[in-house]
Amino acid sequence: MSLLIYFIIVPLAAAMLTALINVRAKDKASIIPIVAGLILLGLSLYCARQLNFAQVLIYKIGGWLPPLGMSLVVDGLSGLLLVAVNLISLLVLVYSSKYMRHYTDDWKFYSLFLIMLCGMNGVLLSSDLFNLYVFLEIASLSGYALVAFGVSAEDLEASFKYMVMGAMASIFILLGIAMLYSYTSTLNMAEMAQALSTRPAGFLISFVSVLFLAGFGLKAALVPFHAWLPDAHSSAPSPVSAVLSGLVIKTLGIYALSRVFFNCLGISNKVLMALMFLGALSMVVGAFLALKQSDIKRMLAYSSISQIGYIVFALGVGTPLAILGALFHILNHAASKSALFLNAGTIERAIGTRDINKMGGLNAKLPVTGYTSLMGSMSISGIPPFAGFWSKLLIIIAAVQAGQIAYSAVAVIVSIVTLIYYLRFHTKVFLGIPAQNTAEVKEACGAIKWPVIILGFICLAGGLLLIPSFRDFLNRGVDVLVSGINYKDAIFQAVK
């Protein structure tokens, strides 16, 4: 499988072709990116289609096999982002290639954003801790820097908030593999699985447990680790907020926790009782907070800080089926919230505000941001037919079959909180008497147009994925997080 190393070649290449072709062709700055996506997005199908028939797709590069060579690889788990990172890339580039263009020097937007795609899809192929953990700093500092990119005041602040919380998450993250590394004597995280199944799990790996837990949880922006993110997520351009939300918080944050605690370390109670309480926190927490937000950015923020809390709560839970509903979960917010972040951004260029109070009527104006905006606004508040409403069901259920009858009873309470927000930023923004500012506000072009539209099909029509013919995609994903430290033996198979 050398197509693996072209996640990593296709966004770099296409990064730095972007920053020296943009000297000759200012206004074509978007071709090359969103030509990247495409190729990247055709990979991630193509690995998906071959999970079919192998458990695990490999490549060791130069041919050296592990510890001392560098493989990547692509199971269940990381194949199923793989296609949800790249296409949601996608339709935000393709948006971007319109909304961008107010901003001085846009081709700097897409080289970093391009950095932060190959961080990302680079932490999906990672098989040892140490490469796992350079990736996750190439798309952090893309972040912070995406953060800054409209260089005001405020924009600055955050992005300074976000690389000082970020900071301090590497440093956890860091010292926990030098500490595992003294221990097992082994980056490559198959191996170290091996290692630690041999060995009682004593105070080290307590602590380690510990360091990655704020770490990662820094980066999901899990509850109480959670500051950084509403300035971060309402001071950016809306684009990046959108990969903010959707993308980066699960892959550098749900993502590296779920596969160092359930793959490497091995999961245990006291871990899970730590992930169902910090979940709920955050459900809580995020929603109640985003109930007095009258900024639209800045309730979003809110409502993933929540819908996080979901994820990692069921998560928490560890039961195949509640582990199929975090996984469907990051899948649906994934795609409600980058729709949500998108029209935002639409509305604020289109009236040029963001105060919920100081809008109104606007889905005469704007139908298709309207319409949209309802598609993701009732799937985050699991309203039925929604892909939302799915996911939430089966971590309810999931919650009481396990016997978690007072945390499942917070999820459905949280769930009504959520839909009672978002029924009034639907309210205020769309509908009633149209303000003042409204009378000029037409539709936007069809690049602006398109992702919105196509991610509130995916957000109306994804509960299809649990019919059995798709559902394999997401039980490929559930299996690896269920075998837990026996992912080794997959591994060790496919390097043979």
Contents of the next structure:
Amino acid sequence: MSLLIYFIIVPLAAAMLTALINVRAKDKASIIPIVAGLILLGLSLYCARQLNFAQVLIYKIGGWLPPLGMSLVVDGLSGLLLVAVNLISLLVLVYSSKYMRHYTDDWKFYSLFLIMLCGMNGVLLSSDLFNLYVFLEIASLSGYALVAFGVSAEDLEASFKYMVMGAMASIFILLGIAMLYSYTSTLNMAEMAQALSTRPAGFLISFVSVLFLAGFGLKAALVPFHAWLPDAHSSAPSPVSAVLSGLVIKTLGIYALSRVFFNCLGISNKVLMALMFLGALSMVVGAFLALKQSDIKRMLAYSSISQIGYIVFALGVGTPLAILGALFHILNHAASKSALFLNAGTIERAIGTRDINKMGGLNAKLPVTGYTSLMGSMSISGIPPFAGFWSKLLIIIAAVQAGQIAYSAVAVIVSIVTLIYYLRFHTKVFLGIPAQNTAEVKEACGAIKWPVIILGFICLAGGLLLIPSFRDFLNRGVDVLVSGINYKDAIFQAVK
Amino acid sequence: MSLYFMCLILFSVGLYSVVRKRNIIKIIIGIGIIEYSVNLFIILIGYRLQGRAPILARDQTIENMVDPLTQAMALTTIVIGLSLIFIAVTLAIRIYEKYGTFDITKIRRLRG
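Moving from the form predicted on its own to the form predicted together with the partner chain:
After this comes the whole thing, all chains and molecules, with the earlier chain placed first.
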């Protein structure tokens, strides 16, 4: 499958072209990025379809076989996330074609955004630990720059905080990779799983596990490591917050974490317990801190921490049903949180404030924003027909089946708290008496409306992914994680 | 062994600087020091005592060579570290323009 390399070439080339052509005319800077986004979405859908016929798609760079050369691999798990990443990035690019016009030099935004997209695609494709680290750094570095894109005092402060934390996380990950390399003399994940399975799990593996847990935990903003997220995600321009909250913490944090722990190191009971505890802690802390926020984007950022907690908790439960719930919740949270962040941007642009107490009655003025926000909120808080309900239900059922009654009670309570703060957000912002500052608000144009309408529709109809004819899409991802370190056999077969 | 220990000391010096110092520039220097210590560690992993450069020549047999892969890794991490420091210093300059100070205890507008 030589097509896989285009997941990295297309965004990089488009980033370079956008910077080279450097269109000052306001409308045109977004054309190349949107075309690139369309190509990437087509590619990822094609790959997801090809996975029906082959378990693993592999591309050997330069024709070298894996122990010597690097290879790009798409399996069920990365195929699932590739579709989500490229679909939501495309929608966000369409949204920002209108939204980012108010910033000077918006072509720089598109360039950085495409580099970040390249990094995320690279993380999903790489089958090599050091490669994964390099792409992770590409995505994070452009993320730091994007958070500071508005160059106001708050943006810079948030970006610096994010950068220091992110740099520490990357160093922990690099240290872990170096130690694993010295123990197994290989960087390829399949080879490494092979080498580790023949040796006793000693002190080194526990130490490396702690390093990876801290590193990827920082990238995913699990609770003891979450301090940077509310600042960074609320200060960034809204399209950036949508991608950071919807995609970056999932690909750089959760995907990388689960790939390394499940498929490379081999998951042990201690790690599962740690993931379950950290997940439950993030759920509770995130939800209760979100409850008292009056800034909408800050509230959404804390809610991201809480939902990441659900995903990590479900991965920690570790049964196939729980992993299905976790993967499904990744998709649902990506769709609903990006819709909510984009809508927060529209609201901020329309009335010039992010303070919940200064808003009211926006539903009459911005009906599309109001209804799509309602869909996103209901999906996140888990109200029945919406997609988020099914994923939360799966997670809680799986936790009960695994005998974790106390944890599943916590999950149910947090779900109620989530509903409370989203209802408070909705009633204060969209219902009630119109505030004075809403008098001149007009409905936004098509480029702002359609992406959130599509995301809202995904929130509403996402539950259909669970019906048997579509379910393979999710189940292939579950199979990859459930197979654990035996995943290496599939890679070795595909290489031959 | 003592080399690894000194590498650890370098790491701790950098970590101390990141965690304890208030000046943004000193924090950035700390990040730089940590990166160097990790690079040093990576190079040390591939080092063999009395080893020679891994260059294949036709008339020679190489018995004891250092690992070239770790050197390539260190090269890559140096480049990544460079771009990280670059972004960090750019941010520091802009922060100084806005706040007029490098003291992180005074750069606190974000709360909650």
